[in-house]
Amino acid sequence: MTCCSIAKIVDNEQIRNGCYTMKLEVPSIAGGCTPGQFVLLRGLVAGWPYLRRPFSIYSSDGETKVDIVYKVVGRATSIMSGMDAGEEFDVVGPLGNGFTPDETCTHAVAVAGGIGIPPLAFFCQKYVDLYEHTTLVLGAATREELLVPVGLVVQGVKMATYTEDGSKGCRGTALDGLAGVIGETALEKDAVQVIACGPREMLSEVAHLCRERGVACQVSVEEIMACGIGACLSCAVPASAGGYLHACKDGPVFDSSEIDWERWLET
């Protein structure tokens, strides 16, 4: 159930240069959210900026602490960056609708490019033990670029890290992961479920591949959303059967058929 609450700052950690984890202390919250979901968040400091901003729930101890990621790239960001253990949030959340795992399926496999490791390591958390074998395959252009989450993922996750440089992991983006999982699982088509989250690009791809190989896919898409609630229209995603989704209300997380890739990305 979504709720309006004040959130204290746990913990405020820089995991590499311009990413950070904050750990949140809201019980309201973290008893029920679930992968894919997330939250909305304005700080009760000067200078925060008039609307609240949305991230991805990174983990939950389904008690009292919420975990997210963000990284440094504008003003309430930056505010974020300098909080301290004891600072507030206003929070609303959790919002949207998450992934839904497959129970039929032997093998997940999440795929982050970028920052879009969030969703998906709380889903490889929660729903390890769904799954025969869980993948997690992680993207970025180089080392320094590259998320790797630490602590979070349990044990029978097995991880696979693509750098476009080749300077840590395989060379080669998270597609060519994916490709290469689902090419060496020897698995029928069905027995495979793929999860993502990163840039628009990167999804479509990924969806392109997963439609090509007759996979089913979800994915959690990433755009800019101010009310959380499909009121103001920001996050607006073209539907396959037409017209348009609201990732704040409809997704984040998709089925990735129910998204016309071709009009999203000419946006």
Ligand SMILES: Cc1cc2nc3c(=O)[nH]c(=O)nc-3n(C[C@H](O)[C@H](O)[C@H](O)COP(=O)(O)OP(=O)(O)OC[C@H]3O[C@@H](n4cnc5c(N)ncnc54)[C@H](O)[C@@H]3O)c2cc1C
The other form holds:
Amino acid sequence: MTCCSIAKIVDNEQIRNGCYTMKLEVPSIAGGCTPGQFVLLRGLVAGWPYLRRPFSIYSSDGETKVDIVYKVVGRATSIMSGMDAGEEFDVVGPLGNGFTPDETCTHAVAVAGGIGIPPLAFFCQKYVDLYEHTTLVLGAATREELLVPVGLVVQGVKMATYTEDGSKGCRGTALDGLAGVIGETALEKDAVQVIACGPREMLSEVAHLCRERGVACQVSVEEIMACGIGACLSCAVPASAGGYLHACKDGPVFDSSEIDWERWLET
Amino acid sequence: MTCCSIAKIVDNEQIRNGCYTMKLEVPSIAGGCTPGQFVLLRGLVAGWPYLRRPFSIYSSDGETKVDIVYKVVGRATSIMSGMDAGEEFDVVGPLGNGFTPDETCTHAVAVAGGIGIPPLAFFCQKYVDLYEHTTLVLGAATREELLVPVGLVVQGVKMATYTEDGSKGCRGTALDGLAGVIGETALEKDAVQVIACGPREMLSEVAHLCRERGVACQVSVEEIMACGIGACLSCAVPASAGGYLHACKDGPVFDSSEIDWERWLET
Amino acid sequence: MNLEVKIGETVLATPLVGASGLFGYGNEYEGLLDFTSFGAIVTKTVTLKPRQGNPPPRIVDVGVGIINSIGLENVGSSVFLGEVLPAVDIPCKLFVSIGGETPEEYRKIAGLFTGSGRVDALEVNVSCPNVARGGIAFGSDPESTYRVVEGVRVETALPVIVKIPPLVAGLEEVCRAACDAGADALTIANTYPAMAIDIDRARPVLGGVTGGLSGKAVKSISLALVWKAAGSVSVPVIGAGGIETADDAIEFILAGASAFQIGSVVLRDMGAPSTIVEGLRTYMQGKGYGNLPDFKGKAAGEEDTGGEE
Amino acid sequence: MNLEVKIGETVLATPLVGASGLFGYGNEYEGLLDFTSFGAIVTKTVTLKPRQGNPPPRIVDVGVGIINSIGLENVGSSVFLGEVLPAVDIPCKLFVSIGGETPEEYRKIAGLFTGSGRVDALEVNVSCPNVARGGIAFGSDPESTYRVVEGVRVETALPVIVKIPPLVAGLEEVCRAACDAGADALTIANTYPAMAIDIDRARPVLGGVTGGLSGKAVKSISLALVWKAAGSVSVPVIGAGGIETADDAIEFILAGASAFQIGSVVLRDMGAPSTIVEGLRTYMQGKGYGNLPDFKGKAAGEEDTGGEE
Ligand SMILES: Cc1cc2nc3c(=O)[nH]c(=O)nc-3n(C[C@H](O)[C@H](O)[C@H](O)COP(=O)(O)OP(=O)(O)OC[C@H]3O[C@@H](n4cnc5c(N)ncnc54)[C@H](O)[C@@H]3O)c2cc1C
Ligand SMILES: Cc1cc2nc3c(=O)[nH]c(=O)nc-3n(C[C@H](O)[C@H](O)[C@H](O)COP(=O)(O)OP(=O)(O)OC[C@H]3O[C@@H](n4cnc5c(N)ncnc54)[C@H](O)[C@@H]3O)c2cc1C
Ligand SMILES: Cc1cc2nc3c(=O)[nH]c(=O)nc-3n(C[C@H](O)[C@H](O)[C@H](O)COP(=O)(O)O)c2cc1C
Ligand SMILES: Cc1cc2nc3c(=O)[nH]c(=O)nc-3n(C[C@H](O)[C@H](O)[C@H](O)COP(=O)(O)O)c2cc1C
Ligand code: FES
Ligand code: FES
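Next block: the form predicted in complex with this ligand, after the form predicted on its own:
The next block holds the full complex; its first chain is the one shown before.
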């Protein structure tokens, strides 16, 4: 159940330049979160901006601890990168709807672009046993930008790495990776479930490809948030049915067909 | 010469509950400041309020270091109380006009109420040799509120302590102390110079007493400041000639007759 | 100690009111907020027909506050009445904020909501763009304000609160127009027109281009507006804008506000409502005040020599 | 790279202007500020007769900015002309801010300052209380603005800049009135009427009761006003309010400002002028802009779907 509590930093470590994993002690959330859900954090330090900031849950020990993975992009994340074990956040969570695993599928393909890895890693960790094959496609521009958090290797999950310059893994994008995997499986489209998280443009391409191939696809999206619970109507995402969905409450995981990608990319 | 530079904390120590001395390394100021002058500080830490804060110089080694004594009363001073050696301020100073010692006098009486001690201590330290007798009258409500910064004892300066409840020194106020000293000296009024710093009400009473006795009196006053250099006209002090003086530029040390005390107390 | 406030004939248990647009339609924060600290919650502004609202991004954090450009997204009066309202279950009063594009629309929607049972007061959001006058807010001149409120008054016996936009040259006249038309109380003020520009992309950050600033940044401006308004009308004034602490709330009451709204602060701190009400109690205890009128407007009466420069 | 801006026939070396009231009469910051970063400094507002100003306290720190209530203290036109002006020695342009209680006073003082040699432009502070109209600022309605500016225009060949108060319902009309009366440029905006209350003493903090809010808090509101004004007049707009960094300044230029003023930030950071001008250069270099018109107003042109809520 969603609640508002205090999260204490257990560990805050740089994975690579500008990207960190943070372990938080927060039993109220660790106890009952599912992959795709997120938390809203406000650092209890001077200088924090006005609003909380949303972060997907990267993993949870199911009891007291939750991990997130974050990239420094602005004020809040830069403050976070300087925080130490013992420091605290005011936290709200778990929030939103997570991924819905489809047990009728034999194959799960998780496609991560850039900092999109956290919810997908949690998905793989939690649901690997539901599928015969689980593949995690990681894409980035270069080897340096590839994000592979410590402890990411999950038994039974196949990792497929793509870099645009070929400096690590295969040359290409996460989308090429997805196309490869979907093609390679040579299976009934109903047997494959795609889940994805990453930049909006990438998600749109993934959605497009899946629609073309008739493969089901769930995406975890990002939109600027304030309340996180559907009260303020800030986090509007253009809906294919017209009007807007709200990322915090209707999402952040959506069936990719629910979103009007064209309208969203224009904003 | 006034300039804007960086001051590094060398030491920050509690003297008594809520009162601190802070030693700052700031050669540009230490080199050329006189008693009664002040500095404007802005802590280079998140959470500092909008404006700088003024503090009188308590002592200076004449080369690199300057000390201040401050009392925690609000946001800035409370942040200061938590700062450590090595942390920095953006500082402007030395600012304002200091005390003018009158060498024709044989007696100097410095009257300090509450947190008024710093500029007077600096005066006594610097000018003790100019007078035959220098007396520093300290007043407070109780023994606990009496402020006697470490290192205050200056050779040749007589200390007279007054508490309203008699818990330390004589029973009475700093004003009683002053009356005592002025009476006791039994000297020509021209032989005595009074300087004072403390709460506005006390200064007004000191000014009144000195006028009655015909004794010259300089006071160091406080008014909310912004620029510190006479540009913004924030620090208005009602002038006996009508209109306003400006504490930062015309003061903070004034001849007590320049101030329209009645008008000032009304504000 | 008694924290009660009367708005029209409605009695609020405390002077703390949840501002429109931050608390959905009433139920969203169930289990998360201490509703017993609230005197009332104001719903998101409801219009006759549903509105989709503005394209994203709809909110931007400017450090000292936030700028929102939701675009009055709401479910519309029928869904609100048929589905939303019956489900509302909070232990404090419920005010419904209403908006429209013409005085006629305001009138109609006021009629619809009257007699629904669960609604304790109407807050008339006159910051909505007056379509007939090129989109300028109804509340920015006395005549349009009068026209809107007059219509609402005719249709309802519920307390009518008029929420005034802040960028108004003759605030007093607008307030008096609202009162002349029958307002039982005024909320002062709505958000401040503001914007942010993405300097890298050289375009406005918000999908709606401009939006409304709320939060800490606007507190001292709203306080001056409340001071001014409270001095010129006799109905209760509800202060709003940047109230984040008990001390802020007390400033508004001393300036003449009978009650106050909080909005943005809840996005940072869900404990704020209880902290504020507790702080208010502590202040009153310390000063020996038994109820709010003991210090309401106490800071008034000084001569105002001028907001320059 | 060329940072020059033309205001009337006066050419400023950079678009950074020191705001009225923060830089005294020009010389006060000698040796403390890098005046070569400035295009111009605006003096404290000067009136025909000397003014004593408001009782203290005159300024209060509200964290997100400051509220001042100086009360237009100034030495008056004769002392200014006879003693102050001849001594001014800064390596940038000098604009003199003028104020008055009647249009006639504005006219007279404009005449006095014209032909003094050292004055490069007049900034007409129409936020001064219009005594004949109960103290409402001249700039809060188009007609009084027109009357004031018209008189000044007749008396002077110097560039005339009109500084607009922010709490105006019809900002565009006031701006157009100033231009119709012959303004060469507009400064937008002055401080925002605001106040603070000492809850312990239950009275206003400022001696003048209300004052004007400046600093970080008002930036996004001023930015929206500049955006609006720049879209409705053709003379240069000088942005003001809460500009503290190069990024802030760039936002104002992208919104349509030709130049910008800084004020309160200098109270915190004397290095701000150089930092801002350097940051502006770096931005222009990065984007390949050779001069300011290359990106002035570049964020405009999007449809504004509305400042609610
Ligand atoms: C449901 C959800 C889950 C997320 N999960 C993660 C995660 O696991 N790891 C991670 O590194 N990031 C995640 N993000 C993005 C993260 O919230 C932003 O990077 C963060 O808010 C930036 O804050 P800042 O103050 O550092 O940057 P700011 O200075 O606020 O902004 C820097 C940039 O980030 C964008 N941004 C700001 N706030 C948000 C926001 N609330 N949502 C999206 N973008 C924003 C801005 O548009 C701007 O371009 C998630 C966002 C959402 C909505
Ligand atoms: C010339 C001068 C010399 C001073 N010397 C000393 C000193 O040596 N030691 C010392 O402890 N204090 C000194 N003060 C007072 C000191 O500046 C204030 O205590 C300090 O600014 C309070 O800041 P704050 O943020 O902690 O409190 P705030 O929260 O800003 O205010 C708390 C209280 O302090 C008062 N105050 C705030 N700012 C000022 C100000 N600029 N001047 C006077 N009062 C203010 C407020 O009115 C309020 O009552 C001096 C003031 C002046 C003008
Ligand atoms: C996200 C958001 C949505 C809002 N929606 C509305 C609205 O629908 N109707 C309305 O009258 N005010 C609306 N407001 C304004 C608030 O009710 C309130 O007047 C304003 O936020 C100032 O108070 P605050 O500073 O405490 O937030 C909204 C404010 C925010 C931040
Ligand atoms: C202490 C102070 C004094 C001011 N005096 C004047 C004045 O005399 N005339 C005027 O037009 N504006 C005056 N202003 C307003 C500033 O010129 C400027 O418009 C305002 O401060 C907003 O800019 P800022 O946020 O960068 O400070 C004053 C502002 C302050 C803070
Ligand atoms: S963040 Fe408030 S509705 Fe989604
Ligand atoms: S503080 Fe600016 S004039 Fe004194």
